[in-house]
Amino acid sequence: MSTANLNKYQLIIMADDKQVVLERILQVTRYRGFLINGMNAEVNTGNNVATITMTVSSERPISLLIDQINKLIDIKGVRVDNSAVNNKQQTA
């Protein structure tokens, strides 16, 4: 896989705060072809949810592997953020 013809998103995953779920979402990640190239994980205490913020990689649609997330049993939701991608690629 070339790393030139990869496209980058930024995922925001909210998900209940339970240690095995940032597991299978790196699971899921890896299962459907796609790249991690960074990770950011944040408890709320006040209402036990977690914030994930991951930035992947793939020559794949992104649509895949949200719906492979969104079908794990602890997840809240997820949506895709590119003006973070967006706006390193313009400065590189």
Second form
Amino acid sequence: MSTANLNKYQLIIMADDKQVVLERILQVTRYRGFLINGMNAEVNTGNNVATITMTVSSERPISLLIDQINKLIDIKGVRVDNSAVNNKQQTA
Amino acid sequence: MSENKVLTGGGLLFEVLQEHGVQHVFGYPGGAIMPIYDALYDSDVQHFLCRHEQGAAFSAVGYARAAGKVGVCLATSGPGATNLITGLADALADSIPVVAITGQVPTAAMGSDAFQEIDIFGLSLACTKHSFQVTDINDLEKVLHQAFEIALEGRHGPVLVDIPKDVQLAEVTERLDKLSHLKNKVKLPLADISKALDLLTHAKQPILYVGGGVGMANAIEEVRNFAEQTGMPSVSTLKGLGAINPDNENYLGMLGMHGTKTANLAVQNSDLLVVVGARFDDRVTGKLDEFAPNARVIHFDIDTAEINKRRAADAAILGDLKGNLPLLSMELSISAWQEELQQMQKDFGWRYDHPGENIFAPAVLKTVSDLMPDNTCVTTDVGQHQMWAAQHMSFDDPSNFLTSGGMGTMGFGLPAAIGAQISRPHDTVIAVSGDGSIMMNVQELATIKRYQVPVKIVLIDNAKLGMVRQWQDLFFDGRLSETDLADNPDFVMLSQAFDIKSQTISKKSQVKAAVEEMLDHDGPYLLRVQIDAKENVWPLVPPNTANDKMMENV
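The form predicted alone done, now the form predicted in complex with the partner chain:
Whole complex next, starting from this chain.
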């Protein structure tokens, strides 16, 4: 599958460091039609908050994925890092 | 924390269930959940032994939907847990609050491919609203409280709690003094009320599009008041049936693939859709690009993710429907629109003057609907009989019509009826099923026998997988592939084997007396209704087609 024409976004996700939170994010991202181009996850052991930075691409608007990730119980917040990637179209 | 009597994990489970008002649970024991079943022995919670874990899950769903409470089911590890999955997926698709408890192999054995070990925690991710695996007894109470809170918070849904055997056996001496609540993730309403009022004021041909969220938001009264005060014609999704009083002169019936002609034409010609607790499901919209092409949209929902998911909203109002909808109530000057649709209702009304002596399934279901007592709860399976029930039966509350909407799960109807009957022992419960669907969870006839659950079963029997056969006839050149069920068992004899009174009818002249006998019978009853295998469900909007291009009795 060619990804050349897909919109690319970088998401910054803050989450409680709970069981399988990373798997939940990955499952939702795949199911909602987004490819994962890269990711990084770190946990602040002081406050048990995980910060996940994820680059995704899709034909679909990023708002669709943000809303679905936001619904996950352990998520504290999701935002698009507009400066990180060149999007064909920014819809968040 | 406060000191209490010593409890095992299993004992703690039942104490917490009772604190959440749980009186009944549905389940099936097995090796990795034996400590919980041992604790059940001393508990006041009543357990119903289903004959398959899928039956337990659907009984919990039916219980939840009929009673407006959380349904609870139990299963052991491995195959017991995986057998719950279809029920949990069904509950997720239809936003039903269910808490599923699964036993797991001991923590020391986890990850070793132990006997009856499966990663149900991993499997649960796609079919639950949330899930937990409790590996420390000290976390169990908090997790159980959170499971109930999550199941009921915002948009309802199923939650799974996986408990390893050693945690079930471990002792706990302290209970939580104070519960820590989840952060409130339901967002405040967007400030679109003034825009919505403006859209409503200028609408000439508005339609109120009512979904299953209305019942779950406990907003039936508010939606009915809104429909009355505005005089707005209304349509319902499959799950919304019962939210609008079916006697309302501006109510047009179900929309979508098997919706009424008037409902679909009205929506297609509308200039404003006021959408309450609905999500533009593909079975509702037909070809999405051509759905209500000239309508602006006011969308009320509790779930942010449903706004703009399939159809852009001109005004989105998030949050509690019960509080938000009255903000839009006003009198509208739409008498010409009302009269046009009322005339269409007369022109396109259902007809029951079917030729010949054979039984016409829509007429049977209309008869059942006319004769059943007030507040009867009807469940269905999935297929032609489901659509005929939705079209030809009348419901005055969504909790009186339980059907698998989003997932479309054959096998739902019988166990859901058992759950509904247990939650509402004084109401009549009728399971409308088909000869294909009933075989999916036929083992639950044993649950009916065991507890003498007085469910009435109306079995619409065409010896076919009727809906698939209909599509094969219409869209696959009549190549009937694997849809003949002429070798079904003798359903009357089968029922009798479970001490369930039963009879078969095949002529129109038998219908009324047979339905009356079924409804008058004290215990469970199965009425097998033989119908012509070639009957189709009409109207039908073909796949990926606009809703005004429906097929009618071809």
